[in-house]
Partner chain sequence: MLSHAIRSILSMIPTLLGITLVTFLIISLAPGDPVATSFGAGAGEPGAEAGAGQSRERLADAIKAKKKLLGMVREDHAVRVWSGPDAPVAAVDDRTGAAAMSALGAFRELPGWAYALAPRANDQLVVGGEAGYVLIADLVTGAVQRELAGGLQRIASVATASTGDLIAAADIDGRIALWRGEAVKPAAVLEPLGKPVRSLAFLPDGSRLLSACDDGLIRLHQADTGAVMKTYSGHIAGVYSLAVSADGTGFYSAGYDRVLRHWRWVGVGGEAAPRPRFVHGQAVNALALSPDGSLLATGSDDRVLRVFAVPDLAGDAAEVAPAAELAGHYREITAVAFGAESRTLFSGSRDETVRSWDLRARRQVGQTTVATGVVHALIGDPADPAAVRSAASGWVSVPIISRYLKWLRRVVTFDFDRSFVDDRKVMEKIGAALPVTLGLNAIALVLIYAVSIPLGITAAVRRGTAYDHVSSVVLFVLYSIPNFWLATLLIMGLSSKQTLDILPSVGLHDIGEQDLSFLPWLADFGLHLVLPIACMVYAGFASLSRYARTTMLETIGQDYIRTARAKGLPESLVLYKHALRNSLITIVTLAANLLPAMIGGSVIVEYIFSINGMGKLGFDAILARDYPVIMAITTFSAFLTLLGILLSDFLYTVVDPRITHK
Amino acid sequence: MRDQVAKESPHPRRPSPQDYWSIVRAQLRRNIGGMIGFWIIVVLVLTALAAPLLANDRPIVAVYRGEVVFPSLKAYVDLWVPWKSLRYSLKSWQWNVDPPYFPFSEHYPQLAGKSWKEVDGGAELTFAIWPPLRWNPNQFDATALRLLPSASSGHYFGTDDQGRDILARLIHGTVVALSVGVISVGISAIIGIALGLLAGYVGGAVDVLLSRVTEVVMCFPTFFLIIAVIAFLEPSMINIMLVLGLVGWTGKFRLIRGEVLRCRGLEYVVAAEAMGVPAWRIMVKQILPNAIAPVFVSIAFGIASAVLTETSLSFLGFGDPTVPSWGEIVSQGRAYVSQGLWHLTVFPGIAIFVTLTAFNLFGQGMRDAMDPKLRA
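Where the form is predicted together with its partner chain, the structure of this chain alone:
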C-alpha cells in the first residue's frame, strides 16, 4: 500500500538525508526573529564572559616596575577558585611565586594603598592597556552620587546612589542575569527530565505520586513562595538559583512525561526491551533523545522567566546585595523617581527588556522550527 502511494504521488517522499536537528537548524535560520534572538544572546554571553575586561578599574595588561602583569584577569582566577577556603589553602601552600610577581594577583604591595588609577601616568607604570570603561561595578564614590549621564564625568550612563557607575553595573549585571537564568533552568531541567522519564516510563504508583507532587508545586503561589524562601534564607545568588530551579521543573516534567508516554509503545523501545536492555539504558539512550526536543523550547522561555524573576526579586530588595543586579538599579530608580533620575530606571530596564526579548524570540523561533505543521 505504502509503495503504491509512493509510486503514484507526483512528489515521491524520499527519506530525508538530514537528521532531525539539522532540519530544525535549517528551519531556525529562516526565522528572522529567532535569529535576531540568537545573535543577541550571543552578544550577551560574550559581554558576560568579557565583563571584567570591558569594565574594570584595573588595566588589562600593564608593565609595572618592569614586570608584565594582568590585573583584570583576577576576576577569572576568582571564578576558577571560587571557594575562599580553597583559595586560602592554596595561598598557604605558597604557589612558589611571590604575590607581586604573580601576574593575576590583586596584591601589589608596591602600589602602597594606591589604586591603579592613581598610579596611571606615573613612572612605575610604563605601559598599560585599559578596559574601555574604567570603572569597577562595586566601586563606591562619595563624590559622584546620583550623577546624570554625561560624557565629561566619564559616567556615560550616570551613577547610582552610592556613586557606582551604571554602565559598569549593567555590563557586570549580564553575568548575574545569565548565570541565574542558565543555572536555575539547568537545575529545573535536570529535575524535570529525570522525574518525567521516571514517571512516564515506570508508570503506575510512581507516576501517580509524581504527577500529584507536580500538581502541588504547580498550584503554589510560586512568586510568593520564592520571596518567602529568599527572605528567610541568606539572599545569595546560589540560593536564588536553587529556589528558582526547585520550583520551575513542573513544565518540563509534564512535557517529558507526555513524550515518554508517546515513545514507550514505539517499536524500537519494545525491541530494546525484548533484547533485555536495562530500563535505565532504555530511558536514557532510546527514549530521552526522542523526547527531549520540546524541553529545549521550554528551556529558552524558562531562562527568560528566570531572568525576570531574579530582577523582580532584586527590585523588591531580595537580591544578592554583593553582586550588581539590573533589578536593584531599577528599584533605586523607583526610590528616586521624584528627583528626575531617569537613567536609574531606563538603562537597566532596557537591559532586562532586551534580554527577555532575545530569549523569548529564540524560544519562539525554536518552537516554530520544531513544529512540523509550520515546516515549509
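Switching forms now, from the form predicted together with its partner chain to the form predicted alone, please provide the structure.
No partner chains or extra molecules come along with it, only the chain itself.
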C-alpha cells in the first residue's frame, strides 16, 4: 500500500541538501574518539570558567554586616572594572554615593585585614554560600605541609611542601593551561590565516617573500626561543603566549596558502573577479570560508602542543611562579618521590595526560570528519 501511495504521489520526497559543516558535524558524531575528546574539552572549559566558584577561600555570596556581597566573583569583575577610578569619578561628579564596600571585589574595608574564613561563624557574617573546596590555590596552610590525600583534613588531593591545596591548584591550573593554549594558538591562527590568504591570492613576489620568511621562522626552535626570551624578560604567561603565537603560525600559513591556491582558479572566484568585486572581498567572502576547514584541525593539535610547552617550561622552572601550573606541581613532586608523596606527580600528571589526549582525539576526529574519502 505504501509503495502504491509513493508511486501515485506527484511530489516524492527527496533527501534535503546538507551544507559542508552539517556533514562534518554528522561525521564527527559518529567518531567515538572525537566525541570523547570533545566532551572532555567541554568539561575542562567549564572547570576553567567556574574555577573561582569551585575552589576559593572566599564565599560565593554572603551577607556581611547587613550587606550582600559576592567575594568570589572578584576574579570575573576586578580585572575589568577599575573600582578605585570608579569611586574617584563618583566623588568628582559630586554624587552622593560613597559605598564602604564593593560587592564584586576583594576590597572590603569592613574586614580590617581579616580573611573571610576568620569571620566565618561570627555574628557579623549572617549568611554565606561557600565554594565546594574552601581553599585558594595560593593559600598556605602551615599546619598541613606535604599532606597526603585525606578527606578528614579537607585536602582531598593532599598538599605540597608549602601547604597549598593540590586540588585547588589543579582546578585553577586548568585556567592557565587553556589560556595559554587558546590565546597562543589564536595569535598564531590570525597571523597564519592573514599571511596565507595574502600569499596564495596575490602570488608573485609577495608569495615568494612570505614563503621564505615562513621557512626562516620554521627553523626557530620554539622551546629554546621561549627560554631565551624569558632570560631577558620577566617570566610571565603573557610572554610565553606571545612567543608561542609569534612563532607557531607557519603550519597554518602553509595550510591556508595551499587551499587558497586550490580555490584561486575555481569558477565562482573567476566570476567574482570578472564582475569587478574588490580583491579583499573575494579573499574574505569567497575564498576564506572554503579554505579555512583544515586550519581547525591544526588549531586542535596546536592547543595540545601549547599546553605541553607551558607545562614543560613550568616543570623546568621557567614558568610564571605567580600562577598555579600543572608542570610546577610535577616538578615539585619530583623531589619528594622517595618520601612517598606520590600525589604531587600522579594527579597533575593525569590532568596533563587527559588534556593532551582530549585535544588530540578531537583533532583526529575533526580530521577524519573533513576527509571526503571516509564519508559514507
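Quantities reported herein were computed from a predicted structural model and do not represent experimental measurements. Positions refer to the first chain, counted from 1. Superpose the two forms; the largest set of C-alphas matching within 1.5 Å is the rigid core.
- Ala142: CA moves 2 Å or more between these two forms after rigid-core fitting.
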